[in-house]
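This document starts with one chain, in the form predicted alone, laid out as structure tokens.
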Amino acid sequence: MSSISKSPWVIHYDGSSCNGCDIEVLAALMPRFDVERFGVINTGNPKHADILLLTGSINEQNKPVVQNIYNQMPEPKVVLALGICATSGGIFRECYNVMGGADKAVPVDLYVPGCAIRPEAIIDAVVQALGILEKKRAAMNAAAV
């Protein structure tokens, strides 16, 4: 993690969920947990984001939105499925309009289960994502040579 040359920026998108995980994502950004101590910055623009935090399940209406956000993010990028709904569809899995977890829309790098996911688990996942991002960046640089 020490060789990352810039602060990683995260963007958060909530699919169809109860919003419990969204509240916990916000808690991770608050001073009590302070994910910014790792240099993480929250952004609303996917063109600036390195890490996509997905909560909630995927359905036919939000699948194109998630894919659009993902496609706008520059390479390298990391996708985290946060909470049981984003990992597998969760309690909404049997609903007529739910397709499943985040991997039904975009490739997921890290699955973090929980209902609702704890802020500590979110911070741990973001720190792990920094390592994944660094490996992807190194692979891109090696391929470019």
The other form holds:
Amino acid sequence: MSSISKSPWVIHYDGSSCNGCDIEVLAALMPRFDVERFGVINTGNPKHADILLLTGSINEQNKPVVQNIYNQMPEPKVVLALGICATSGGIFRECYNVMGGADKAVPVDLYVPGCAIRPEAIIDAVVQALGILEKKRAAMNAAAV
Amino acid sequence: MSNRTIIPFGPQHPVLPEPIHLDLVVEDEKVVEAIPSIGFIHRGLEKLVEKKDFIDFVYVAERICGICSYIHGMTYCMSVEQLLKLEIPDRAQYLRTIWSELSRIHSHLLWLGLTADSFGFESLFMQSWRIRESILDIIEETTGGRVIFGAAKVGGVRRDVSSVKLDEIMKKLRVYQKEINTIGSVFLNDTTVKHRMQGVGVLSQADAKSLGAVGPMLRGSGVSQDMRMTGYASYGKIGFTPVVETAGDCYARTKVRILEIAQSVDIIQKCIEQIKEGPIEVKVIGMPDGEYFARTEQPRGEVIYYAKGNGTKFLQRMRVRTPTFANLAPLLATLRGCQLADVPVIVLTIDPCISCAER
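Got the form predicted alone; could you also share the form predicted together with its partner chain?
Now the complete complex, all chains and molecules, led by this one.
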């Protein structure tokens, strides 16, 4: 286990969600659930982040923003699609301004459905993301040698 | 004269849980103008009324916003019920009022936390959200959901709450009220917090009226206007006087919200005292026909639902005017001339809910 999975930093971006999932992402960082005790820190700077938490679906206007955040994050990185909107578009799938889930803009590692997603599910997803981060890191190291 | 610089604020910014972009034109540290660009969260859900029938659309209306979710759903139901000429039973009206006020308490606590975060008071942020979790527990116990709980439906409410449970809720709320008073006094009396909020982002009464501000933004500027005065749901039976402050700055708006939390607890108490046993829903008969405006008070201000039916199960047109959208113009006016460091605090004091505004 390397340092990266002992204290993963997360960055959150709201694609076009209804706010429910965003608020639950923040709630997961609060005293009741308190993921900070596991070293998970919410950062506003993509250059410091290991895990991208995406909520909400993708549209023409926010696609470049999401891609920009993703490209600024250093390798290895993991993208989590939180909530049913980020997974597939959910209830808004038929809306004219919804292209679909987060995978329309960036490669997604884990899909976490729920409307609105519960903080427990977010914590579970972040814990699973640590395993993926470790694997990606090992693959990077192997390629470097 | 110093050089003008444009500083982009958002769409991805640490104090904003949601994306909005502002181009801040600054001279030295002073903001001369703020130019917004919105549309990052536009989904176009008003057009979904053509694809989802009027009963199913409640779920979409609730997902306009995840914070004031319940009141969105309820207001939509109110507009459709008027088109169907349904008479909603008393018990359902009282339950709707109770859930509306619980939503208001959790929304205001959430806002208090985010505001504390915007001026860097991390522990106050955590404390506000800690108490908010307790309110969410009450909501979860009575409805099964945390933030989007789908308790309203066309014709009444989806679940009943037993009188034993209602008394329990009241006891809990009295305990939480004390905790809220403690953090409230930090917001209102702490010297550092006062420095960040008093005299910052002043909106005069005349401006608030002419720019069409709503909610705590309007009441913080000395205008006594609240849709709950119209007496929808069971507010008419309970009686209601809005909380009004006159200073018009960030501090006044904070004070309005803190006092409104206490007021909401009182309203819930009155509801629990007056509520009587009875049916919680009526059968939905017929198809919506005609047009109607439903107006209610959300935590952020007045929301207007316009619904137009044509006698089929799909509404012909549905339109929502959300409080954040109404508050954007006053926000831009208050940003003009402020210090760059105060921008996050001022943006937050309108209680922005971008997903409401853009839908």
